[in-house]
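The data below hold one chain only, encoded as structure tokens and taken in the form predicted on its own.
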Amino acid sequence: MDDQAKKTALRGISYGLYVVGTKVGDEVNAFGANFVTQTSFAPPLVAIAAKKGTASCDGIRDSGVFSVNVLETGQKDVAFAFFKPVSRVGNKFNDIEFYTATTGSPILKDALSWFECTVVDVVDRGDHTIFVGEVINAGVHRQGDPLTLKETGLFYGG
């Protein structure tokens, strides 16, 4: 196979960056996420990827719960924030405020929306595993167009 061919057919797949959260014990945790898309319209399911070996992960998994949280064009500040650790101090994330619902899983008060899984599948292959959750509660804050991977200058794919 042509490393370089398919590095570039890979990095053609259009990808939104999402926030995606989970409760840890009673701690709560959350990732940058673009691996994630909707599978099923009856039920409404999704899939996302985490990276093994993260508490993220982890929490997922033992939790059996998520939120995904839709972010806004332009809100590439609040994504890189969760692409490394962030810590907690009460309701925020450093400076990014949060509440929780159904799942206690966080969701961000500035996000155009949200919503909450719960686990129906799990798939553990190479380096990230997929959960496949069931949309339990949504929400919108506001409309506006969603924050998408290109916008931040940002490639994935390989």
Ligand SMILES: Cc1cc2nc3c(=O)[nH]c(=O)nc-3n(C[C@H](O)[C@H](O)[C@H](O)COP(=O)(O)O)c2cc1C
The other form holds:
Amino acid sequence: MDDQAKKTALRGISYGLYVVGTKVGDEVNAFGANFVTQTSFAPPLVAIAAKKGTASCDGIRDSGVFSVNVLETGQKDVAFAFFKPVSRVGNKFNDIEFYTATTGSPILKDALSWFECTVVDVVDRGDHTIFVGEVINAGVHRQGDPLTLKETGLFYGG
Ligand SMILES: Cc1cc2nc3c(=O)[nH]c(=O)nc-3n(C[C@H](O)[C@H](O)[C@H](O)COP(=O)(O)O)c2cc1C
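For comparison with the form predicted on its own, kindly provide the form predicted in complex with this ligand.
Whole complex next, starting from this chain.
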């Protein structure tokens, strides 16, 4: 395979950029993620991929729940607050306000909308773990256009 072609082609996939919330024991954590997609209408399923060895990946595996916060275009700074490992920077929420609903996963007050899931399948292939979640609750804080990965100038893929 042509590695450069593989990278370019895979980076041609269009992504949003989300804050995925997790529960780690009694604490909450969250990470910036673009490996997020819907995979079924009925039941409503989404798949996310979490890097193996991160607190978030372990947290989702252990708790069996996660939330996805849909950010608004321009909210790059919110996503940036969640890219660093919690093991290095400690609690990432600082002054970012959140609440919890059904699963205990964090919901950012300033997100456009959110949904939360219970994990119904785990695929352990590759360097990320794929969690298939059934959407069991959702909410909308306000209308707006979602943040895209493209507008941030960042890449996570290829
Ligand atoms: C643009 C961008 C997108 C990312 N997307 C993902 C992703 O989809 N899945 C993932 O596991 N990590 C992704 N990351 C990396 C995580 O945000 C990073 O590993 C984070 O530190 C994990 O947090 P934790 O250590 O507190 O669990 C992405 C990073 C960037 C910069």
